[in-house]
Structures are given as structure tokens and as C-alpha cells.
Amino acid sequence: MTPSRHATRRSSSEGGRSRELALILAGRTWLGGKIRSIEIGIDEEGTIRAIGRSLRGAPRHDVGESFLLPSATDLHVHFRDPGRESDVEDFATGTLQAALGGLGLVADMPNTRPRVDTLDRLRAKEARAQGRALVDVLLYAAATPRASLDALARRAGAFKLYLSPTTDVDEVPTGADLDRLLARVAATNLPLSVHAEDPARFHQEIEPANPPDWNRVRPVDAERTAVDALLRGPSGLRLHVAHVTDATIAGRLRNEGASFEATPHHLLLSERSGDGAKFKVNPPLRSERRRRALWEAFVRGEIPCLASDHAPHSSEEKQRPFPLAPSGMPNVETMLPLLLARVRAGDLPLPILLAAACDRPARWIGQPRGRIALGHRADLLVVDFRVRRTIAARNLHAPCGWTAFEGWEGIFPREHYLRGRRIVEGGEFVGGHGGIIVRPEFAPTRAPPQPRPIAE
């Protein structure tokens, strides 16, 4: 869409009705292939109703030289709610970090205690999120052979399948059981995210003492064979492969038209980035050569989605002997700021980041957000690329109290609007418990292989 020169207070909407604009945001953004000055008109329900150069008829907030960007969608978080007494995260703390990190929607995984594999457990998790979430939440249900997928599909936002043991997951389907399960999920028409590692390829004889050892225990070949099995699944499956760590596997998925994601830690950290269990994740951090190849593929726009795989554990748990320490690291507050800093440094094109962090994840789960476009949610960020900050755990909001990116540079949103209402101002949370539970609103789509325009 080309911005109009003028737009009045009343703007067209669905069903032939018109709605009053409640707020106009003015600033700069990426639009039509270049940086432009624009104004965004937002109605009372928090929907973008006008985009132009000079809007009228509502209070106007000019952010000056700062950028107006869509909020991000994170397809992969573990808030551990409900969980064990030792778990340090819940919906309130997790969504606070998301709000401050520029995420308007987070999709929470089902490997909690208890696992979300029944309708009653899903309803119980909904009740825990209601009134506590500060940003919007989509809830995954666990895809297991014994789960009632049809019942779960009527309330869940997506399914998650684990092909290898990981935190709170011990049994995984194989062979004919996996084939039948994939067909059952495909019949629900809900998206399916998969942790794709083949445990038959793990080297259990190795006693790991550090991240390089962990990389040898769970090698790239385990990912490759798991992905091969998934790509033999039914054609109607809305497949998404989580935390891909290798550029050749990414290329295979891309060629098959499948959706997939990479995480900040696999893009920015290697097996030599740290010695202790704080750098233990599943799948493992890879060699610097593989990390660099994955990063270069991301910069070229060949990786559809960015996701945090936010999986925090306390410092005490991470100080256990390496084989016994849990896998995972906090990422939800720092994911977007880390990558915005790479944009500022000239290492990453802004439209590539916006497509991977905002547009495509929202499309995959059928949500009208992630773009500055008419009819989309007015989930928006104000970002000043001139203001950079050194990341330090003491200044973050993760209850675990640590970050693998200590000392890195980040650019954090100055303001964050959720459905047109400001929830972050001056880098501080000023909103309420306004997050809601969402499900796909239109047919979820596979992530397109090339970046789409951020605004139309």
C-alpha cells in the first residue's frame, strides 16, 4: 500500500461500518521497500484503520526520529506454568519479559507439570493464564499417541510434538506410531511444531562435561534423520520444525516448503561460547562453522522464523554436574533487542528481521498481526536505534537471574503498544494484565520462503 496524503477521522472497516480513530502514531518505518515517515490511525478496538502521511481527527503521538515497528510474535516459549516448586518462571514473569522485549504474542509449550495432553489440563492452563498475562498468549497442546487430539483441537492454538527426550518429556513416538500421529494431527488442521531430533542417533556412550561434548552426544545427524521422517508425513500437515541448528537442514526444509525457526542462541552462540551448563540447550550449540553458516542463511532471508525457545532454569539447577543439569536458557526479553542491535550494526537488514520475527510467525498461527497493515492488530513498538544498552542480568526481569548474553549489546523498545494501548513507556512496564488467550483466526499458512512486505 502507498500511504495516502490525507485521511480523515472516519475510516472504512469490515461490514461497511466505519469506526472512530482513537490514536494516531507518527514516526518512521520500513514501508514499500524503504524507510518512510508515516502516521498510523488506530481505532477504539486496537485495530489499524488508516495509514497515511497526515491523518486527522484523533490524539496524535509523534515519536520523532524513532521507528514504528510491529511487535514480534514468539512461537516458542516455556513459561513452566503449571510447574514444579523449583521452576522459576510463570505467566506473569514470562509475559513481563515479553512485553519489555517487544513481543506482543507468545506461544507457550505444553511440556509442563502436568503435561497439557487432556482437555481438562488445557482448561486449567487457560485459567492460570487468564488475568495474569501481560501480552497475548497462544497455548500449545501436546501431540501424543494417547491424547484426544480432536477435543484438544477445539481449544488449543497449535500442537507440539517431541521426537526426542527433553525437559519433562520421556516417551516419544517412533515408526508406525509416529506416522499415525502425524495423520491425526493433519486431520485437525491445526499447526504442528516439532522438536526434531532422532534419539537413535544420539551417542549415549559419551559422558558430557561441556557444550562441545553435548554437541557430540546429540549431533546434527540426529536432526537430519528426524526431519527426513517428518517430511515423509501427510501432505496436509501444517508442519513447523523448531530450533533448526544447521544451514543444510534449513535448505532442505526450505526446498520442501516447510516452516521452521532458528533461535538467537543458535544464530549467535557456538559450542565454544561458554563452558558451563548455562550453555547446555537442546538441540546443542554447534561448531562456529555451522553457527556462521546458519547466521549467513538468516541474513539472506532463508530462515522463515525467529523464535526464542525461552526455557529458563535457576542458577542452582544450572550449577549441577553437566550431565544432570537441565537444558535451556532465558531468551524472551533479549531476543528482539539482540537482533535489533545487529540491524543497527549493519549486519542484518531490517526487513529480514521484521519478516522473521513479526510477520511470518503470526501468519503461521493465523493471527492478523506482525505487519503495519490495514485490519491488523495495532501491536506496535517505538524503537530508537540510537539508544543501545549493554545487556546485564541485573537489569533484566528473568527470575532465573542470569543470561547467556551478559555484556552483549541490545536495543530495547522505548514504547510498546498492545492493541493500541501503551504497555511500555520509557523502557518500563506501565500496562495491566491485558493479555488474552488467542487461537488461529484464519487458516494458518506455511511460512513463505522469501520475505514479504511488512506493510501493504
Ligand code: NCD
The other form holds:
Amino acid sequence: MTPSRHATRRSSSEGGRSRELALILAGRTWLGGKIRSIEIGIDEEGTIRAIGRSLRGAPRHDVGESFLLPSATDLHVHFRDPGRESDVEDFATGTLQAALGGLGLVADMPNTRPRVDTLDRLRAKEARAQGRALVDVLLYAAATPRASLDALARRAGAFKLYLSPTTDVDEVPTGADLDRLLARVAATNLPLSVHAEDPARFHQEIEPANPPDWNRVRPVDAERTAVDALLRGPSGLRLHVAHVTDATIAGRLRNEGASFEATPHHLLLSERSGDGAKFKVNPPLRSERRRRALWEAFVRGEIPCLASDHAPHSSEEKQRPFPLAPSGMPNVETMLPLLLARVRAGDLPLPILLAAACDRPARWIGQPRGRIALGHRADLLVVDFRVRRTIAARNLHAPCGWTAFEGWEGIFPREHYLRGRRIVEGGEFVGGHGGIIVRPEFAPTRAPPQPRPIAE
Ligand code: NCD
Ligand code: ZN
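Next, report the structure of the form predicted in complex with N-carbamoyl-L-aspartate; the form predicted alone has already been given.
What follows is the whole complex; the chain from before opens it.
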């Protein structure tokens, strides 16, 4: 690269890093409260080093009328790696869907086979992700009473705690065991995501035959009591509540300054959206009234994070009788496209989506990404809001081969850059430049930041 005068001015070293640009992306984005034309200068290491109107000194790629947006971070995926013989997903297939769905970082849950509750198992899982992951990965460790949390905390990206049984989770801590566990997790200073349902409130006497029954078996009340117990926990806990389904619980968590997430299925689907076990998920899909209230809270920017809870059970498993079928649905490729389509339809402000999908999840796990800002990772998407696609399982890349969003509209990123290198072009995966395993790089934000512009 022959630096122009302009680039030379920018090439002064900062913190030992060269500021010379390797690539300039030009397009439109949402910046400072409005749509603007911008140029983003990216260095050789894949960090955003310049934001301006006419940058020079590196090859320039102009995306025209399309938008340049930060890649999203998904705090909740189940890639089943390592898994059972019958599990259809692994790090390669899961991160391919993530790349195509606009996610630059996915946080993988520890309810694998075996469960990630020892250092050896964590290392073994790292080895499986290394070289296979096509986007960046953060690994959760399981917070259980017997686990050696200090050792795990030095290597894991975050902890996950299950308060109720779910896929591959049978035993859960209660009472004094739970109090002790929360205090031990708080002492490690690592973020903690919690599956918050209280099984004492489940109605096991109901034999479920469909999603409305499942909603009665595991009611909102179970979520409420679990969240209440967590909020009585130690104040130093970097708490994040997974898959919140109810707007009043969301309001309570917000008032307490806790982080939490909602999934696209709880925001867009209700217990009446589909019959059959493909719509069986934990926590259950709720009534249409509750779903609408959750969606409205999301649109107002009151739900800090969006997360997929991608749980890819095979079609065969989902064809079992309802009570025996496993809970969970795939969503990692469709999460952002579904929500970008809501933006295009005028139902959801773009900055609200970017805050929930990109900025706040990255902050919670202490990662410098999720905004078009100097020093941030150049994980970027090119999105053309004029190009809509009808979602169909046969066109997706999930080995499980089905989606609960068949026939829905999606806007898929046309290009995806991971650390400044293009991995998706024309909606197709074009290159494995390699994801890395990441951990928090700065103190995770406990309180969810309020909606704000995505770039200074
Ligand atoms: C998840 C799975 O299958 O791993 N299932 C689900 O219904 N969400 C586990 C979980 O998050 O509860
Ligand atoms: Zn989950």
C-alpha cells in the first residue's frame, strides 16, 4: 500500500499499533441520530481506525445505497459441540449460520454432552471450536455447586446457571445451595446468564399436548419467582437473565439495573402461532397479549438485549409425541434478518435494534465491538433494505432442516466483514478467515445502557 498524504497523517502509531488503513468501506449508516453517508477506515488487524467522509490511502469499496451496520452479538446459542451421536449441529455448521445471519460473535451455552463444568472439558470444547468456528465464539462454563468456579473463571467467557430442568439439565440448585453458588459466582467477577424458571411453580400434573398446554405447565409465574430470587442475590453479581417472556418482569429487571435478553420467538410468536412440538420451547411461547406487550417494550428500547437461544433439535426428535419432544428451536441464521425486516416495515426503529442486537450484548461480555466507533472491531454488515427474502428452511443452512419462521420475511446481510475481511458476499459464505475464542476484555457493564446513538 502506498500511503497518501492523508493516510500518512493517520499512520502515527498509537499504543504500538499502526494506524495505516488496509480497507475503506463507504456507504450509509445510522450515525448521531440520523442516516448519513460515511466511510470507515479499517487497519490490517481488522480494527476501525478512521471514520470520515472522504478517507484515502487504501482500497475503497463503495456499497452505494446499502447500509453499513455493525455485526451483531448473540449471547445465547446451543451448538451441541461436543454432543450426542444424534445431535445435528456443531461449531462449523452453527457459525456458518451465524456468519450468514449477520452475527460476528456467538456465546455458546455449556449444556453440551458432556456439560462444561471442569477446566478439562472447557479446554476440550475450545479445541473443538478452534479452526472450525467461522465467526468469533465466547464459551460459557456451567455454574454448578460442585464446579471449581475460580479455575473456570480464569478461562471461560461467562457463566451460565440453570434454575430449572431443560435440555440436558436435570439437577438444579435451590435454597441455601443457590445462595452460596450466587455468592461464589459474584466473587469471580465473570458475567452470569441465568435460565430463570422456578420448577416449584410448574404444573407437572398437566399432560401437555400443544403449546398452550406447555404455557400452562411452565407459567409466567415460574419466571417471576425465579427472577425475584435472583434479585435478592449478591449485589456484585453481573447478572443477565436469559429469554425473558413477560413485559412486567422485564420492567422489574430494568428497575433493578440487571441485564436481560428476549428472543425473536418470544417477541414474534405466541402459543397459537403453531401447533406441534416445533413450537415447544423453554420458557414456553406465551399468550398473544403477553407477546404484544413484550414486543412493545422491545420497540420502546426497554429490552436491553436480543438473543436467539438457537436450539437445533432434529425433525425426528420434534416429531415425538408432544410431552416427550425436546424443547427449543433454531434461530441463529434468522434472528437478525427477521428483525431487520421489522425495521423495513416501519415497526421497529433501527437504532433500537442495533442497541439490542449489537451494542449492549457486546458490552455485557466486555467486548469492544457492536458500534461503528474508533477502536472497535471491524465486524460489519452490508444491508440492502430493498432486498427482502421469504424465509424457507430449504434455503437456510441449519442441518436440523426446519424453522418455526417458514414463510416469514427476512432481510439478510449481503456482505459480512469479520475483522475487516469479507466472509459473506452476495449472501453466500465466501471465506473462512477464522473466528477466535474471546473473553471479556473490559469490565462488563452491569446496568443496561440506555438507547443511544451507535457512534460518537
Ligand atoms: C434449550 C436447548 O435445547 O438446549 N432449549 C430451549 O427450549 N430453550 C435449552 C434452554 O435454553 O432452555
Ligand atoms: Zn438456551
